[in-house]
Amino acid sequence: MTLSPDTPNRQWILNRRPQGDVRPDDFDLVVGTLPELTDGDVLVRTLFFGYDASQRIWLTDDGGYMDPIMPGEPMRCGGIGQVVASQNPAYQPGQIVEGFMAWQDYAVMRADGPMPLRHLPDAPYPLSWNLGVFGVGGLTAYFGVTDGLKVKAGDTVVISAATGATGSLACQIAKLLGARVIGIAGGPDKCRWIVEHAGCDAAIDYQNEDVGARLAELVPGGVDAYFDNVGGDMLDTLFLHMAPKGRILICGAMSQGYTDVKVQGPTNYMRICTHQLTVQGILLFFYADEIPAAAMQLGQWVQEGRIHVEENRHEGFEKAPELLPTMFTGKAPGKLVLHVADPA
């Protein structure tokens, strides 16, 4: 591919800190040039953006565990694209890639950044399933189950959000370790879905039934291990329904909206002591170098047929700002991908 410095570069920029929802009025697009490039920057054509919950505390003024996201820049995504410029000898022109980017047609990407800018090789499943089972959900979900909670054999887990990219990994995975898996999702087709499709062996659906009087049905002697999406309330609640020694898992707190750093806390946090409990939290910067290895042992998983892989794909550029609000807002079950362009 031949690039020209008046090469455009369509970008979709924020333009204000949201208050409360994002929104898709906080971000205009506009047309810009092609970065300049420095030591050890690649320069990718976008192929596929991907979205996560922790995107919306990025755009925070404390940015939680990233930087912050600015007015005025382009907003930042786990994405897929294609060297077209390198000043690093270990990426070319023509490689695929995965790793951060951005919400622009061209964006600089590094090896050096938190997360390894990874080589995506000719694979006989779709190239966007490298965000999805493969990516942040597929290896969180994996890191936190394996290793966070330890599941192993007879183990009862639960898991909330678990329609959710990560959460519908986790069930999976928990399954193929021998534990009996409880899903928490909100409505009965989604229930549903994760008792066919995500290897649940029951469902509580958080917006029709009582889960604390449905956990107590359930699982009667206690929770070995819960895997948290959500917090709030739901965390207080499974902190009363924990077996002794029952490990917790803190991945996300999505029913606080990710609008502030500051989320309500457990006020059921004496069973940690009562109970005693391990309450753990997780994040797949601590798991760069294992990264390889897990991918690994999701592709056979995948290709033996034992993991079914859900994805809520969208076409086009233009979409990028929609579909954001959209994960706090009941989208379709698996990864939210948005594909951009393809290939050269």
Ligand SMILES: NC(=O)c1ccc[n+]([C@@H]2O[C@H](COP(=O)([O-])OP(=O)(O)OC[C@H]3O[C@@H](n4cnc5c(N)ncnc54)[C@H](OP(=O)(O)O)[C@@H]3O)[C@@H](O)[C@H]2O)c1
Second form
Amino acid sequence: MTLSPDTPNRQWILNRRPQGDVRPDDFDLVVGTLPELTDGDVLVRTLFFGYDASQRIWLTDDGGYMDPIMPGEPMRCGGIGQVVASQNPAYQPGQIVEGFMAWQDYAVMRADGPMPLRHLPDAPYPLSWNLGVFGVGGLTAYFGVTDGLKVKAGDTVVISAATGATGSLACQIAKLLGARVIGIAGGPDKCRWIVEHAGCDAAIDYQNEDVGARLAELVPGGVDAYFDNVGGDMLDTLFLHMAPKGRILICGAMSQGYTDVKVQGPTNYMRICTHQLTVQGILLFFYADEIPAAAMQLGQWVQEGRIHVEENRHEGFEKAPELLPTMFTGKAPGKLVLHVADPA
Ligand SMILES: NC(=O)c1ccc[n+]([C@@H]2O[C@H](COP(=O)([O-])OP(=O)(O)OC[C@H]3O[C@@H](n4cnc5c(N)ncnc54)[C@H](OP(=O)(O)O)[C@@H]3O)[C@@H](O)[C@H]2O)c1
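Write the structure block of the form predicted in complex with the named molecule for the protein whose form predicted alone appears above.
Now the complete complex, all chains and molecules, led by this one.
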């Protein structure tokens, strides 16, 4: 591929900080030129954009656990790309990599930072699965279930946002480890899906059922482990249904919309005291060194047909902004990815 400083580089730029729900018109399409590389930089042509709820946090003034995206900057995302130029000897043109990218045709990447730029292997599965089952969702599910919650055979595990990229894999991994798994999802179709495809033994429809009443019915002895992707009232309800010495993993807070880093905290937290609960957080960054081994284990389960991979795939660079709000409005199950180009 021949590149010159005049090669057009389409970018979706944040034009203003969203107030409340993020909207497609918070972004403008501009055509820039290729950036100059300095020592250590890697220039990547983007192939896939992944969607994560935390992108909404990066759009707040605070930014959460990463620097906030400033108006005038392209929108950050997890992505897959192909190296087209490099000033880092560890990355050569033609190689396929995964890491933090942005909604643009060409992105300058660094190999350092909290999540190093990852070389992707040639593999007999779709490239985009490196954003889903072998990406943030699958890996967080793996570490959350195995290390955070230490799920073991015989546990009763509850998982919220169970159709999501993370939740759907957390359900399957907990089931593989011998747990009884109860998923929580919105609506009868999604509840059916988590039983048929995500390994759940039972489902709770949080939009049409009383979650507390259903937990009392399904788990009268209390929940051993809760993988929390939702926060808010649902977390509060779960506190009342945990078994003594139960474990809670705080992974996300989808119910809070992520429009602000300040979220509704639980009022039933004294259950931590009275029931000797353990509440732990997870951030994939902390497991960076263990990712290759985890990806290998997930790969083996996928190859053996023991994990169902669901992808919610869309096509076309121009769609980037319109897909982001769907993270909070009940998108289809699985990992949301946008295919923007093919490898050269
Ligand atoms: N800590 C980490 O390192 C880490 C890593 C990955 C993800 N996360 C977090 O994990 C959570 C799930 O991420 P994901 O990638 O799996 O997202 P996802 O694929 O978009 O799934 C999110 C699901 O959340 C559900 N949801 C949305 N609003 C809800 C509400 N008000 N109440 C209950 N459920 C709601 C939706 O399902 P329904 O249609 O059933 O409502 C949606 O499918 C997010 O909060 C994300 O930030 C954290």
